[in-house]
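Single chain ahead, written as structure tokens, the form predicted alone.
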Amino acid sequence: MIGCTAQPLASGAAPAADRCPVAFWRRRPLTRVADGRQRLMTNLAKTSSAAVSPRQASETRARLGEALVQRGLLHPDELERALELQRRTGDRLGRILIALGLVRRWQLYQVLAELWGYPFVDLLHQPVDKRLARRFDPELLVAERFVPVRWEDGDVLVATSEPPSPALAEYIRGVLGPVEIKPAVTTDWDIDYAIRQSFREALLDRATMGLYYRNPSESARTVFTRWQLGALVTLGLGIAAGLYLATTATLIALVALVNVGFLANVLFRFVVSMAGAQFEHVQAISGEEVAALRDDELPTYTILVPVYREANVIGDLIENLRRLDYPSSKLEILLLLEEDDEETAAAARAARPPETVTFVTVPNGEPKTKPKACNVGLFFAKGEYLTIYDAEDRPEPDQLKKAVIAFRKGPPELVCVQAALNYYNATENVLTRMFTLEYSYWFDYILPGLDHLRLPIPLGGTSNHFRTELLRQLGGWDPFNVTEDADLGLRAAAEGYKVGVINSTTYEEANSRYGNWIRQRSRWIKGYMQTFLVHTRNPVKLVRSSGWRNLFGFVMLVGGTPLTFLCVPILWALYVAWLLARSSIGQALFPPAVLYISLFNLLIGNGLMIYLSMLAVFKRRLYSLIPFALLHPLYWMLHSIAAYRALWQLLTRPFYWEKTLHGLSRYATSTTHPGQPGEPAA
């Protein structure tokens, strides 16, 4: 288990890119598809493929298996088992042996070094010359699995986890000049470790500022632009002037606007939910399609698992990931650990994860957010597809296969498919019941409705599955946005990509404590506010790129959601004031048109939201939750508390990530889900 640690970068005479690895990346595009580098990577791949024929590859596998058996590292029956799995999956024998836990990675690469005829180098005990490494493109080092180690009497020692090829030697000479290449073999983990050590500052800078360098207007690093700040100040002054010069007329106008806005949001959600109520509009993937998938046609899949202060649930996480129905040799699980979180790292090591799990330490730096950690993971990801799971997640076992099918059935511009989220502790208390109603409504009705109506889909924070290269082209996640998922889905739609949904569910732990719920919800609402501000910086460009239809959906969903929560207490306060002083306030602030809209909101608007909450139970047959839908107006008041907290933090601590505590439930996470709630854990 390896990760990078905080060490100062080497200094001394070197090229500019060497002396300043941060500047090195600021000059480069975020994506790995820059033309020159892509051509080089293609040539390297072709040369490497040509250098090893199918017959040679078969002989190497046989020699590797025999060598491991001869050294007592593998039993003949285990070798036969691995070879049978290799015939079924088409994967490398070494990857299969490691994934099955039959051979340790370090042992395997030592044997490969002997078979290839090169020395083995342990990069943990023979550190890489960082100045030398920084003369190379780090993205290419990751992609081609090599790293220059040090100078040796004018020659350069190069560590690789792949058979060295003539194209690789040619590339190295193109960077360093006419030097002699001395190949050595090391593990793929050691290479990634050396890259994290050598490019630590640059990795941190890229993960934090990469999107901002790509396009500052897409980043939430700037909270308000000048025109947005000016517009808010002008609006505030205008309202103040109106209240001073024409108090009654201004109050009537404000009451009317609040009521019309609330009504528009409720009707929008109703229409979208009715569209989502048609199950066939979900991208349904049948069990027969999943069963028809052959293991040898499945690609490598990367799973990012960002964790922070999750020592109490890390063991369950490892066990949940073991249940995924996907060839283990084709899984790359990157456990993203914060540098200052030794407790979680120790708990993860104690859980004895399989060697398909790689520990990646995220360098310390502000902002300390989940999207920053995911950007570090994205840089090292090698899978064709990529997904994110949170520490408490329990995805359905066939979810990855359903995502693969969805991408193959979808158009080339399909960048992401979102699985549904729901809760295994739905019946723990009133709050978890309301939370489950809300999530069932959102993922079973709202998201399918948005998909059917071809409106932008704000992603959830977990179980969204990406085409990895398209995700890189989008610039990854915004580390300054505390709902980076919603922002990414909208950014993808603005750039012409499509986001879909799949009929698979990931079960999570619903917040069972009110303080924890408020913290989590205020972060989500603050993120929606950030996302709305980011995407409205250039309204003309937004209309041109998205169209009026998508603009309307964006304004109602992303802008309307926090605004509605902010307005709920105002509406209830007006209603109470009207009841207490009906004659004077009713005549002054509620002329007939405003009164009718207000009464409609009170009776029909709240009734529609209660109805939609009740509707949420039917797809999952959670009928026992129906009576709790009547508490929906009170649940919205909790949202209002979170919304005002979010607004305050937007002004005072815009990038602060309020940590949600997990592992608080009394229910056993490994055996429960909303349809079959389990017994409280002992």
Given for the second form:
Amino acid sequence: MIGCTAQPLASGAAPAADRCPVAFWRRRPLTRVADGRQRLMTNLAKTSSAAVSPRQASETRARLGEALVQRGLLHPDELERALELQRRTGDRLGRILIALGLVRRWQLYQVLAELWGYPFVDLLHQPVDKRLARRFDPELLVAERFVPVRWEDGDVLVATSEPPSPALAEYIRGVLGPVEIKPAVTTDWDIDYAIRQSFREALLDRATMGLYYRNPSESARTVFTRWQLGALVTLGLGIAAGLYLATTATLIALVALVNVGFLANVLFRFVVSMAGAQFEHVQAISGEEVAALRDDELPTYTILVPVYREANVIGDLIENLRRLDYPSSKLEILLLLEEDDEETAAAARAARPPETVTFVTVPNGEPKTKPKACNVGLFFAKGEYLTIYDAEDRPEPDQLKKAVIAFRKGPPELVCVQAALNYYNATENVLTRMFTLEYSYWFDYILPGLDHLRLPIPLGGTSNHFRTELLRQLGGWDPFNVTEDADLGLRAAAEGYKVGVINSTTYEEANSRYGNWIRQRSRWIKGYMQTFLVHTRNPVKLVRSSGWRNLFGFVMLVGGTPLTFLCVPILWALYVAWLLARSSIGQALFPPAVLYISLFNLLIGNGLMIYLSMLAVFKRRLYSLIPFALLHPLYWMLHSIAAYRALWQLLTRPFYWEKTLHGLSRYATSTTHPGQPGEPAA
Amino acid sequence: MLFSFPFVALALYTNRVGFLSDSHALVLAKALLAADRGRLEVIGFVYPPLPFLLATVWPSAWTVSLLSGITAGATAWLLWYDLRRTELPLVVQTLLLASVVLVPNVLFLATQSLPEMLALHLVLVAWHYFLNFVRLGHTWSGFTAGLVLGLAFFASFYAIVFALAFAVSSPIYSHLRADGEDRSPQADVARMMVIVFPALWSLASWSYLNWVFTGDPLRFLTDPVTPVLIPAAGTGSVVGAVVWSARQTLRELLLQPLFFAVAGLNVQRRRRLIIAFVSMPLILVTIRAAGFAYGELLALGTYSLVALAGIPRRVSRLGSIVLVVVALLQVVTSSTLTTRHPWLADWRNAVTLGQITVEARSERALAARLAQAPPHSILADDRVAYRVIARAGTARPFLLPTDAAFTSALDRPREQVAYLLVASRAVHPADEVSRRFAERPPDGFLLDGALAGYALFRRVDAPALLGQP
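For comparison with the form predicted alone, provide the form predicted together with its partner chain.
Below, the chain from earlier opens the complete complex, with every other chain and molecule after it.
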């Protein structure tokens, strides 16, 4: 049993002989750590940064590289290539070798074990003692890359993927008492695997209930609070009483209210779009800035890819992520697989992804939602920044770099930047065309407009880039909210954080089938309803934290969207009835002021919305889509169908995640390069 | 504001003198009517609606004058902005601006024709954005140009024509660009749609409103008072209409030497802009030949604006001198207009001598008397009586075609109204009140008096308004 003060591999430093006495750990005083995690982190940071010299780093690189070459695991030319890359990126040699696929992960750690003088332990075949492991904080285990494996004759075997340090030993003793520690080396994957196995329930609970425990009022777990339910019931009863006692006056009031709401929404969207469109030629982040970014300045970036029953797109996913212009050794791609989704897991294994891709199994349990999977991913994320991509996403290659620049240019409270989303199968059918029109308008005009007007931004489903630490402070995603992204953006704004946009696009697959589209849209609208209910639970607090302007933006976007779609069919029905019958009843419901607003909405409002979406696709140079903007009124009817379905589900199955099927498009193979809408694959 | 000051001052002065142009009278009468009845549906009978809606905020002759002056000032500022971007000496810039905006015809437009001034202003704004759109490819500029043209339709029907002209010319401009702009037919069509869509949507919307409120979607084109479509004078065939329109356009062009001079400079300096100079007269010939009314003053104003907005940034010394000379010449030619049109001469007299015509004074006196009548007691048709309503400063005493009781009052005037106001000279075919009663009042009515081309009949038991009881 030996111990040494080896420096973490992260810094590339090697344990010098004189600083690595045998049984060092044993000689350390067995003091209890008062605030174990904090002190451990601090100590590790100190030992990492203070004791590393360039010479030592060079020695380690040389030792590791030479050792791999000597064992025939690496060709000298490959080592040279890796060292060259290391000089450019400043990253660990081991990570580079793994990322380049030159060495298998387990081989590398076996060699490291030899170099460090400890045994190698395979945690897949030597399961950890869960009771023992659970005495530790799993977050700390993840952060410090170690896990206690088992008791061995009163000593404790600790597996680590970092060189053991006195601080770590001190911390372990702080938790377990005066014990001897037997270090062993394992891969970082094994560590994560062991943690997932040992803390399955805790992970599930944290991913599911973490936000609720943090602040129940921020979680959509409670659909309606008492007062909200009371208010809704009162409102319903009030309307019913009004209809009974003063039918016409009540109907006029309702029609007026809806029309004023429509008007406000139209004007709001117009103003926001104008603000967004005005800066279209101002690039938030220029190509020159991206080009000037050096690889060694780049931090580790975590990419979360939640997948569920998407075996058919795994191959494409790997290919799409491979196109990212970011040092692969600094990428941590976590493929979040549901425990019960063997098919996708098998497809993922068969796709033989690079070693930068880590499979993370999400414990099975309700609600089975994407945000829950993302929370599990967030738990294991080690990147300074983090983003989410869907399995079929095709981000523009420089997106991560643009996000890094945006964070560096932005204020410290900038928690997230949202990239634009668009579709590669825009021209597949009428539905995909309409969807592209809508997305172009939303991501190219509305979100930049909200950004310029400093209004809260409801995030899009993917391609939102976070500062990982701030995201954790925010409590991650709400697994009970089916538009967790929108909710998170608004929660961030409410807590004083900033959300921005970047001028980069991720191309996705537009829904090309109506049923699938309705399911997806009903989820989105239900999520907006949930988000609206969550954020209006404490109206006074909301006004205080957000201000009236932000509140107005929030109500228009998040509350107004579902309400608009719910009301559209009623207004159209009234209009058609009036057109056909020209009855006086219709006229009675529209006294002058209401009539003018209604006409404004009908003529100017519809015209503006159609024109804005035309402009958005024009900006994207998707010229063939422009005439389809005229079909928007029909497309909005589809929204209304989805809205009623969403309302029904809110009442009956609030947390049910309507799964959107991907990989249905005939454009789905990743032969199309981002930046252009796809053409059918040959 | 600085640029608006002279126009506003002049507009308010002429208003104080008592001059009221036909254009402002019409806008004001409708605004008064809408304000009194509390219903905007009356816009179904008036086109263009934008000036009317603006005037409805505070319906008075002062408001219309003020709005007109402000619009003219904003237009002058835009032209000044264009001139300042040239390298011409400041004196020349000032002289050029003055030669265009301070001549009688433009001053009349600026102070007495809110709809046309508004239309010119909006088209000029759209033109600037349009140029950015086709030169730089800024979507936002195209978007704004389209929206402004869409709005301009509510100030003038010819916004449609300009929108179409801009749209058709956009591929030409785009093809002249040196950068990698997409020149595919699809891109060209898309550019055209971006420019023209809002104006066409406005047209469709307005037609819809006309249909809803009058039953005729194209009523505004043939409105008896402000017709957009009129038969071209002296023509019996297409060729004849074209010849007539060409002659009319040529006559106007001869009054615009500055237009020719700037076109000449563009031939030398910026050939792409020559499209605007060539197409402008052609557009006017076409629309007039098609039967659309494009007023002479509006045409002259349009040419002047195009000329000033189109001066190249760099002009040689000789070019500057030529511009100054033709600008002065334009002042002289423009001044001849006041002798050609009697209403322009009336306005000139009001401005220079502070006097209005006898007829205008009578009209004012008539209006003042009628304003004393009880609500809805005077049966009249505002398609003819709009000047009196505007002068009266209220539509309350009048029962007009927009009122539900109008038709029954026509059939049974004695039961519904106390007075009938009819045109005593020429009877307009659309003026149902005059058509029925100008020759002979209905039973129970007698002539109360005649003033300013109107005859007022009163019910025998009603108090006299014009004569002695």
